[in-house]
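Here's a solo chain for you in structure tokens, the form predicted on its own.
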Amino acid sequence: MRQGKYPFVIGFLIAPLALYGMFVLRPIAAAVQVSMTNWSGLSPNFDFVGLENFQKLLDDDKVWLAAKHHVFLLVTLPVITIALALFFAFLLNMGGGTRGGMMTGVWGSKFYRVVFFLPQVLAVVIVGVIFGRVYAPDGSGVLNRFLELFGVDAVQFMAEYGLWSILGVLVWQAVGFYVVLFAAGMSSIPAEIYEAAVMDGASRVTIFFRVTIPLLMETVKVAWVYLGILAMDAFALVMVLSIDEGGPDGATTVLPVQIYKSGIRESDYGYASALGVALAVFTIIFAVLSLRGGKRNAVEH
């Protein structure tokens, strides 16, 4: 039996192998060789120019811009829909106060769960179609003819706060999901330790932030890294809600819109692929330390 072991194991890991091999490995690799060459995407033959796109690119001011784009979803997008999600997933496990010393959700929470998620079962387009009626800036808009209410003129969200707009769209569709997340999380925390502690008199605010988000740290942290990668997309919401595919003016612009223009607009794939590599490179360090920091405070139970 044992000397059948090896074989056995062996034989179960050549296909997923092969096809991870085939399917992730050899793209990723393909990718890797494009960003040396000029190649046009539409020519069979391309010229090896070794580093030269990416020289290109750390010369390039829209793609600095496009990466303090990034950096700036990168902080604020996981810290708000973090933040909203634990409020919300506190309020529907133990927003309703204790019933016979146990915490519980405030009334109607099994709906709320479902109202939250609802945004996360939409496609991306869809999202993106439906606020652009909200940000209209003309008085259809939803956002402007409730400002008009109040006596406000017309504001130009797309125009005038295009990445902050870009941003409440990636949270309000975000926030649901990892309110289900902290939920399910929470219900998973021993009954007892809150029985505990609402024993020794803390307040729901004591428990939320000294016994709650300790011991959910770690899928805060999971949250966190999804949350980044995230932050590093962002392609579609920005080709349908800005002005001019990432404008004005490059205000709303990220990376990924800049690779679709210079590979499918300018036809230049070798600096597409580039910038590619590139952004993956980034996102893998970010995963690798979000994943590894606060490893050591971690809380069990």
The other form holds:
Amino acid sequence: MRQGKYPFVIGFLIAPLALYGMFVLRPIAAAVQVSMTNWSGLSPNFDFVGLENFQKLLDDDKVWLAAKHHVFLLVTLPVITIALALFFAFLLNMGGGTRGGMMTGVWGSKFYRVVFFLPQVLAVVIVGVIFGRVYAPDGSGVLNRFLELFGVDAVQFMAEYGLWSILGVLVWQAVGFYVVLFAAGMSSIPAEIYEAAVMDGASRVTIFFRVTIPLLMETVKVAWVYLGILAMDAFALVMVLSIDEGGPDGATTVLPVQIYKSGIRESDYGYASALGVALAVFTIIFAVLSLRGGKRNAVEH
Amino acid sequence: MSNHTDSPSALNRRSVLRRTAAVGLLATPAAGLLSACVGGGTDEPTTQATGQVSAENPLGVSVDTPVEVVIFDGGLGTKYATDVHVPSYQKKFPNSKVTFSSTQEVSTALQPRFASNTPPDMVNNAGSKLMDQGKLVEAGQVADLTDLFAAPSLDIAGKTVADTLIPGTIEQGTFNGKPYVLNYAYTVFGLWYSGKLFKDNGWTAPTSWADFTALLEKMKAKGITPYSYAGANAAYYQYLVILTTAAKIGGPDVLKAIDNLEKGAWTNDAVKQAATLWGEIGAKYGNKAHLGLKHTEVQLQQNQYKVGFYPSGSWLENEQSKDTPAGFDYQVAAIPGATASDKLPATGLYAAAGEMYFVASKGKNVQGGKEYLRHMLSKAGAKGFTELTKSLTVVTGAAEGLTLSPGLTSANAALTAAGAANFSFRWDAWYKNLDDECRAATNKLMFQGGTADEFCTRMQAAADKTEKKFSR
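Take the protein just shown as the form predicted on its own and give its structure as the form predicted in complex with the partner chain.
Everything in the complex follows now, all chains and molecules, and the chain you saw is the first one.
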């Protein structure tokens, strides 16, 4: 068996590696190449322009605005989503108090589990269209109709609070998945630990902060990375929901929208690729930093 | 192929040098790879079919080569092509198959085909995902239409195709002196309103700014939003209106200067005055919720008699035909005169040939593509188009004998009243980045308390940054 090991391993690896190279690495390499040309995408001709596109990118106000919005989303989206998801997961798993030393969920927790997960199955574009109605700027919008009942003037959600409104939708859609993720994490925490905590007289709040969260830290970190990557995207929602595709006046723009605009609308594929490369680099840096960041204090059970 | 990274003298830090060297290394094979995998095609001209030139076949179309036509499936539909123009071509060349297809996303469907030099022969470049026409011309992908316009008309005896067109049509599709694009639909822009609403209230279309604001005041008193447009996706209807007023104040040369990216074209007094006037209308008579609405939503509100005036082109009536209540009676008014010293009369109109059709220079049947356009420009072809789409074409007199809808009749009357005082601009099609900038600036001015000064300086700055490619 020992002699045939390498051909065996290579035989198994060659197909997936070839596919990976063809459909993942090659396009990435091509994007990097295009980012150093002035290719318009409308003919096979182009000139090599070196780092000119990256220089242009640094001088582009809209890019900096988009980057600012990513930073905003990068901070708020994971914090809010994880906090909500942890809270809901705790309620679903342990919010019902103790029964015979075992933690139980709130009444109807199975039903809530389904409800929370439901947004996750909807396509992003459909979510965008639905929230278009929710946020509609006059009495025809769900939220504004509701506010009308209390005599509050119509709120211009997308015009004045565009980024917050989009954040709301992102959280609404993401939270269900993380509830399930955290719930699974919580159920893998051994019951004896909780039993011991309950016997020592710990309240539900204490249990949540002193037992559950430290033991879930690894899962939370993974969630953080996923949500950070989500914050780097947000393309479809911005395109469907926002005024003037990333407006008004760039107030909700994100890098993928800028890529779309310079590539598809303005036929500047070279510049669009440069933006894509920059976005990829940011995303990788973020992922590496956040995965490294929390390494030290992993608590084992 | 130029390689800018070959000049390390400009860089002094070691790390930068190292990186540059790496890029340079990467660049050499990359240049070869790029043409292989990004472009896909070659620069060689593809073999293009031609036939014998004769009186019957002035463009020298190969009689048995298929011709491929792609039509944008939008407000005008595709019936005009499948029921009128394709059969017309087919009748003349029974052995040449017309390969017809339609798409709602022109760029998505066709951009890869242009990039690989295998484009269809004739393309209707339109819709929100249209390709940048200026860039296409610049890339050498568009065929020169000079011979088409010089050819005899298909069914108007004794005239060339050019002779049969409304003046200004060919110019509208000319890039740096050569006609590349046929703008086929003739569009009248103005303020649209319901004839019924006006009749019921005893209102008449205003011609002076004072009449205009007085009427808006009356509408406001009735609880109607007097004037509105959709900020979410149709801000360009409004910048067209602002620039129309600027042209009335300062003459059509104001627009020409903007097209030619001249210094101070946007900060011109006429533009500033127009922006001031419209900014006031937005602040006083607009509805700030409409910043968040799409064009169909605002148009629907007008159909429900909740909006007085709505700026749009003459496609509006057809676009809204499903939602318009009986008796609504679409009417269009020219944008009222702005000042007592206007250079153009109050009847002056933004009217232009629109809806772009072009022949790909690297298609397999270039002459066939041009011949297809000749069929579109025949009297029968144009008449069929108007019948099916309720839109006028650039062919003079092609609508004669047709029963026109109220909106189209009104547009026709406005056109007659305007006489020679019609004008248009081209910068929005030439420079897409300026179009994007102006949409944002217009929304700011009309909905968010922006000032005329801000509007003008901002647009001037954007124009100054734009590299000049075309002029007229």
